[in-house]
Amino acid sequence: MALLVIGGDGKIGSKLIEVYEKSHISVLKTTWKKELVTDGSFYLNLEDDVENWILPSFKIDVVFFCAGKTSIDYCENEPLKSRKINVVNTIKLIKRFCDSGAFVIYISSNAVFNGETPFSDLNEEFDPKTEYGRQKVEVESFLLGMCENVAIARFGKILSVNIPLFNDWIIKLRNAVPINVFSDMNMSPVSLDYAIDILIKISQKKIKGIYHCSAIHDISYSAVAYFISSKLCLDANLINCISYKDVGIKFSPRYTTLNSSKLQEFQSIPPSPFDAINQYLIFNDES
């Protein structure tokens, strides 16, 4: 089975890489970044215009989507830029990958949602409340409606083992400089194994439609940081509780958990915040 992965040099894309290398598993992917072309690695740009982009002459089986601008900020700083990438871009090689009978995995998000109930159906209405949000919904809303093969896979948040925000609170406490946590900003975490597990999963059932993977309930940043310092030791009295309003962030969603209960499918059990956090420590205690 041919694999190809759209956004190989990201965090979910190269992970996915990793995981099928160690099974011995060859994959196939694409990079922004020429120096990185190989017989297997494919210079994709979604900056760029792709209509000429040329697709691997062998059929490909299943393509992971992983590739797009997250960043809730640039998104609305730069919605003309975002969009161009995320959603013609994308739009136009998903239909492409389609029409040569690619099984396609799409990587969306909670944002398709407005946040103010708990655990989203897979079928609730969407109403995004930011940009990124809206482009994720304009993609869905065109492979629900167009495309036969392909899976949506909903996550609320994905955390890996380098996450700069932690590092920088971990720093400060061991230096005993005050940090600033948002108390009504929440998330749902996943850690970015599971999250890889759930996607590889998907793959091999090839089964289309939409999946949804959140933790079993959202925590606020302040409650991971007060797990943080006491996990590790450090003064929980140095922790400032603040509202995200404080700092002219418009719009944070209330609730970001989803009903994950379809992962049922694949004997999974959605985890706790917890765990995700808990992935993060472990690993940087070892390195």
Ligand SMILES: NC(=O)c1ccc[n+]([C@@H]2O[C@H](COP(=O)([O-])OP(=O)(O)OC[C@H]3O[C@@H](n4cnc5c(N)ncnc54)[C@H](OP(=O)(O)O)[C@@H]3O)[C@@H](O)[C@H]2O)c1
Contents of the next structure:
Amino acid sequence: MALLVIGGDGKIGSKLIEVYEKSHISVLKTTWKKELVTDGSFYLNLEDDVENWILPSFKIDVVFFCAGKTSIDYCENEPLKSRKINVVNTIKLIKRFCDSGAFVIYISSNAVFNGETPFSDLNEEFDPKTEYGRQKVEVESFLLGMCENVAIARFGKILSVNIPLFNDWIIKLRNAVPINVFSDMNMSPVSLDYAIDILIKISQKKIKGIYHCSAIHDISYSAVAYFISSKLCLDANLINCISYKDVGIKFSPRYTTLNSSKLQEFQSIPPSPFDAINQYLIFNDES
Ligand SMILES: NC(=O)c1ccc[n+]([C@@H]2O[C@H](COP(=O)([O-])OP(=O)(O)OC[C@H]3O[C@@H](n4cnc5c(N)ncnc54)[C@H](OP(=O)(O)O)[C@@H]3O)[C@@H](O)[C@H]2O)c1
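What would you give as the form predicted in complex with the named molecule, now that the form predicted alone is on the page?
Following is the full complex, with the preceding chain placed first.
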């Protein structure tokens, strides 16, 4: 079975490749960094005209679509540039892969919803509040209407074991420097390992449709900071709770959880949000 990761250098794409390679399964990838093109990887820049992009000459069975502009701020500030990458060329390329008979897994987000209620259902109405979310909705709407061989995997937050924000908090707290954390910005994170496991299971079943994957409840960024400070015996008095509005951020959803009950099909139980934080602490040998 030939597997292709579009965006093989990103957080999710590179981890997918690492996990497959550990099981001695080879995976092809695309990169938009010319210097990283090697055997088994193809140059693909989603800013270019992807209609002329030469598809691999052999049959690809599964495509994991992991490339794009993922910064909410970048999408907000550069709506046209980001839309060309995240919507226009993403749709064109996925359509080409679907037409070639590949099964495509597109990674989407809770940002397609307004975040006013917890545990958004699979068929909840779209109501994005950010440009990033609107772009996800555009792609999803196209895929749901036009492509047969597509799974859409919506995630809340996916936490790797390298999280610059948490690293920064820990360094500051250790040096008795106060930190400002949002008490009204929430996440329902799953670990990158958990997310990869779900994506691989979707690829094995190749069942089209929408999948949801989030932790079982939301936690605020301040709750995460208090959790980390308690685990590492750091001074919690240095944690200042502020609002995201204090720093000019216009929107943050009250709820980010997704109704993930469909994951039972894979014998997967949605995790506690603290599992992903614990995994970060253990990996960094901080607990
Ligand atoms: N991580 C999460 O918490 C999360 C949650 C829900 C959904 N998702 C979705 O999952 C997908 C993968 O996310 P991720 O966390 O792996 O993000 P990521 O680390 O930013 O990966 C995206 C990759 O696309 C690359 N890219 C940027 N512009 C490109 C272009 N013009 N042409 C080709 N590639 C380009 C990026 O390169 P540079 O790094 O050089 O920019 C990066 O390698 C995205 O669609 C994201 O929206 C992620």
